[in-house]
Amino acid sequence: MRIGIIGAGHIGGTLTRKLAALGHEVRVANSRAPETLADLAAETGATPVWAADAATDADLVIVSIPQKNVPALAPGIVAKAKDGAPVVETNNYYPQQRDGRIDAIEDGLTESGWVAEQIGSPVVKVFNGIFWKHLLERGVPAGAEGRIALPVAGDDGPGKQVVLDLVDQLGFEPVDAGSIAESWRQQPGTPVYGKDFDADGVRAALAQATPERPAEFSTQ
């Protein structure tokens, strides 16, 4: 597949390296030029393009910055991509850490959907609760004993299947885990944040998690 990446810090970087030793055609960019990008370039045969490009006749395009920063995209950065392309977004809303108030989170809406509302395009949500070195080193085969799982939330369709197949092919064991709606199961201080489930573990813990955000990550 031609596979556009927005950000390329610890999540964004390693599925830089991950999808082009894959074979994908992977177009790379970060919020400065292509060419500081040079180094992960010439480790992965990755191009590196400016932001405004990354999602350009891309079959699937990854947004992987920091939340507050998704306001500052370009209008309309996803729609370059082929018609039915999926978005996957692998953000996480830290608000006391780094982001800041973001009040139509703080007001209920998911962490995902306010993504999807700022750029304009429905999103899958994954890749958010991994940590990268784990995302980068721990993928295995399917079918062996104690491979990780990773939730997959988004709507239902050709899209989230193709995401769905991309996890497992990355080497993790993908785990429907509903609509964008239900995308807060998985969101920082959730039981399945920051853990290396198997996929039963992961469907257990998306079952466990409650509305409510932890004190560490909200505002309020």
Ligand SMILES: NC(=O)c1ccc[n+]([C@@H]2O[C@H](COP(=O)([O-])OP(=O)(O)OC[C@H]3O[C@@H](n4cnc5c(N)ncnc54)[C@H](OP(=O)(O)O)[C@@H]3O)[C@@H](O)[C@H]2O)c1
Given for the second form:
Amino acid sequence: MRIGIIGAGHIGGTLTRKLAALGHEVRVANSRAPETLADLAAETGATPVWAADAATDADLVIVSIPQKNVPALAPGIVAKAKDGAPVVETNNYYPQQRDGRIDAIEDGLTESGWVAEQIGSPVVKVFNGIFWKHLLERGVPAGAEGRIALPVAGDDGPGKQVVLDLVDQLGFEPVDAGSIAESWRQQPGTPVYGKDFDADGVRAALAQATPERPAEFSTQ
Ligand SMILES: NC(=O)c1ccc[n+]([C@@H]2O[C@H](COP(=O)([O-])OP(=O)(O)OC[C@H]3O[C@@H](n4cnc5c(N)ncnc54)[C@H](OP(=O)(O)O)[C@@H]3O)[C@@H](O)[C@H]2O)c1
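Output the structure of the form predicted together with the named molecule; the preceding block shows the form predicted alone.
Every component of the complex follows; first up is the chain already shown.
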């Protein structure tokens, strides 16, 4: 697939490495000029591009940047992707540590729902709850003992299936976590967040989640 990645840090850089190694054609961008990604490009074979060009003709787009920076993305940033291409977002809202207050999220909109509004596209939420080093190093083939499962939230349809399949290719067990309206079940502070559970563990943790925002992830 042709995959456009916006954000080249811990998660975007890790996904660039892993997806390029799987043979995907990766275009990757940060907030600066493509030249600043020369080392990552040389290491992986990915093509560094401006963020505004990352989604062009992509079969799948990934947005992986600090939540507070999402409004800085250009309007229509993912609009040039192929028709039906899913847009994955990996973001988390850390109001106290990094992002400052975002009223709509504090008022109850899911973190992914807010990203979708900002970029003007539906999104699929995955990779938000796994530490980047585990994403880099702990993928194993389907059926392997102790395979880490990852919840995938988004509207049902072919785009979501593409994302579920990609999670499997990356070495993790995809678990359908429902719609974006349900994606609060995998936000920071929930039972599944950061835990590296297997598929049964992920399903149980998603079911145990409660909707109130934990104090450490709120400014209320
Ligand atoms: N770190 C983890 O283990 C982890 C795990 C799961 C989810 N997450 C979430 O995933 C997201 C990314 O986390 P991270 O740890 O990868 O962050 P990071 O290491 O700080 O990297 C952030 C990346 O986003 C880029 N960026 C920032 N603003 C941008 C903009 N306006 N346009 C294009 N690119 C922009 C940065 O580019 P510059 O270098 O040019 O600033 C950098 O490449 C966050 O929401 C985080 O909460 C993180």
